Structures are given as structure tokens and as C-alpha cells.
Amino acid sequence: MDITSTDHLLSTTRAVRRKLDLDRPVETEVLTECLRLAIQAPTPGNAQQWRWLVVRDQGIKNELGKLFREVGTEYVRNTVTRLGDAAKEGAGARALASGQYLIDVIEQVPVFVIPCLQGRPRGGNEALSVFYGGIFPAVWNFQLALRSRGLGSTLTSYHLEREAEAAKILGIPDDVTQVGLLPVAYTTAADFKPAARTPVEEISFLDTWGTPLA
């Protein structure tokens, strides 16, 4: 196995909103290779509750987008009255206009991919830790196959505040839970940089918490 190309693909698989195409299609073909790949990941016994909807007709894209610019305008304008000063300058300003460039351009995006669950999440942490541990690794596996295929995205959840009616547009039952949507599409970008990130000797802990790791 080559370390230096799967780091390389592990530490650069970036959230992706300002640059992904909105012109380019996607194809088919390239979406069933990834969603291949996503299901390998591991699921708690095995169970393999996932279920995945490939949304391209515009007419659903734009009543899906409708709901998710509500909730995604009122979400980040109570951000910038709750960060002040903060959401004009820095990393924090970035990611506002980040969010508010998608939330813009929804409808825009090629192909939503909606990842779902069987069933509907119940019970205490364990319980529901088991319920979305089902899902999540198959959507990074999902999202490192896009990227090794020139494509991007991210894992939204404003739709999700309005999820029964999104249900409807989509025609999922009531007994199938969603757990996000990926906007996808091919990337302006050639390739993407390592993220900063606090460094892991001060996130880490050995055998008890607060002990330092090295």
C-alpha cells in the first residue's frame, strides 16, 4: 500500500463548498464506484441498515433547496449575532461565507446524495451510538472515494430541522431516518491542503484523562 498517496488522500479530503463545479455533470457510473466503496465500510453487526437516495431531478433539488436555505440563512444569520465581531474577520468569516456561498447555490449542485438509515433512533447513547455508528463510516468512505475521483463535498444537516418535509419531496417513509445530504460535484480545484488542526499531543491522553500522551 502506498502510505504517502492514502495520507495524502486522508489529510485533503476538505469539506468542499466554494469549489465545486456547478456546470460539470457527474456521472452515474462514478457515483455507483464511490457508494461501492462507502458500503465497505464496517456497520455494528453487520446490519448494514444503510440506504442511499441520488437526487438529480432539478424540479426535487429545488423544492429540497428551498427548505435547506431557510433553515441555513436563519442558522447562520443567529451565528454572526452570536459571534459579533468574530464573524467578520479570521477562520470564523471564512466559514460563514463558506456556508453562505452553498446555502446561495443549493440548487445548483449536480447531485445531492441523501444517506439514510432503516429504522428511526431511539434510546440512551449506547443505544444511539450503534444507530448512526452504522452510517457515518460509509459516508467517509463515500466522500474519500469522490475525492480520489476528482469530486468534492460535504455532509450538510439544515434540511434535517424540516426532515418530514423533506420525507415527503423525496418520497422516503416514515420508518427510514435521513442523515444528511452531500451536495456533490467534480472540483475547480487540482487538489486541497492539510486543514490546521489543534496538534494531537494536546487532544490525546494516555490511559487516564489528562494524562499527556507523550
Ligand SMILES: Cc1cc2nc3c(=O)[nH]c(=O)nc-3n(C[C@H](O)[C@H](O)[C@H](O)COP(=O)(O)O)c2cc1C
The other form holds:
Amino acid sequence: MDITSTDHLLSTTRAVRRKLDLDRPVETEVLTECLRLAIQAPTPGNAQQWRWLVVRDQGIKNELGKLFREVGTEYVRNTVTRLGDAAKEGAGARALASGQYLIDVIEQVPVFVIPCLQGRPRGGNEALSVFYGGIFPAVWNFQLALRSRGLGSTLTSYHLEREAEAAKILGIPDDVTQVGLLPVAYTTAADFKPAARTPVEEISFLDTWGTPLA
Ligand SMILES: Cc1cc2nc3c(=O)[nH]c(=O)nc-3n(C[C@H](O)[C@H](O)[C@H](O)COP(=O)(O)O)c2cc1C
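Could you switch over to the form predicted together with the ligand, since the one displayed so far is the form predicted on its own?
Up next: the whole complex, starting with the chain shown before.
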């Protein structure tokens, strides 16, 4: 395995919003290829309860986009209030502007991919971990596969606040759960940078909680 390219892929797969190419069409073949790689991910008991809805129809994207925009706009407004001065400059301001951009152009993104799970979330921590754990590793595989082919996406959750309305638009049965919406497009940038993160030494422990790992 080529560790250099693997590490580059793993450390530079970002939430892409402003660098989505809204004009370049996305072929079905590349999406199928990425979904084929996505479903190499693990699932609890190998149950593979995932289902994937690829949306290209402009009328449907407009309807979903409306839900996305209404919930997203409210989220951004609340975040600006919560962050106060931190929303006005630096990383906070950049993240908000990036989020707002995606909200503004959402219907223009060529493809939406909606990962779904058969069943509804129920129960306590174990049941919920197993439920959602049945798809998020695959969602990330999908995003990595997109990135390696020059496409980008952001895992978004806004529209889930109006999940039932989205289900009606999309014809999704009552016993199927949507877990997000990925706007997918080719990217206008050829490369991305690793993100700043809290150092691993501050968040990893050895044997007992609080004992530094390194
Ligand atoms: C479960 C989940 C839900 C998210 N929901 C949204 C969303 O609704 N809107 C959005 O713009 N980004 C959303 N994101 C993307 C995060 O904001 C993003 O991953 C984070 O800011 C870190 O940026 P990076 O992925 O480029 O490192 C979500 C990410 C995850 C994992």
C-alpha cells in the first residue's frame, strides 16, 4: 500500500462547500463506483441495512433545497448569536461563510446523495450506536472515494429536522431512516490541506481516563 497517498487522502478529505463545481456534470458511473467502495464498510452483524438515494432531478432538488435552506438559515443565525464576536473573524467567520454559501447554492449542486437505513432508531446507547454505526463508516468511505476521483461533498444534517417532508418528496417509506444529505460535485480545487485539530496527545488516554497516551 502506498502510505503517502493513503495518508494524503485521509488527511485532506474536507467538507467541501465553496469549491464545488456547480457547472460540471457528475456521471452516474463515478457515483456507482464510489457507492461500490462505500459498501465495503463494516456493518453490525454484516446486516447491510443501508440504502442510497441519488437525486439528480432539478424539481426534487428544488423541493429538498427549500427545506435545507429554511433549516440551515435558522442554524446559521443561531450559531452567529451563540458565537458572538468569534463569528466575526478568523476560523469561525470562515466556517459560517462556507456554511452559508452551501445554503445559498444548494439546488445548483449537481447531485444529492441521501444515505438511508432500513428501520427506525430506537432504544439506548447500544441500540443507537449499532443503528447509526450501520451506515456512517460507509458514508465516509463514499466521501473518500469521491475525493480520490476529484469530487467533493459535505455530510449535512439540516434537512433531517424536516425528515418526514423530505420522505414524502422522495417517496421514502415510513420504516426507512434518512441519515443526512451529501451535495456532490467535482471540485474546483485540485488539492486540499489537512485541517487544524486538537492535538491527539490531548484527547487520547492510556489504560484509564485522564492518563496521557504519550
Ligand atoms: C454528522 C455530521 C453532520 C454535519 N452536518 C452539517 C450540516 O448540516 N451542514 C454543514 O454545512 N456541514 C455539516 N457537517 C460538516 C462539518 O461541519 C465539518 O465536517 C466540520 O466542520 C469539519 O470540517 P472538515 O470536515 O473540513 O474537517 C456535518 C458533519 C458531520 C460529521
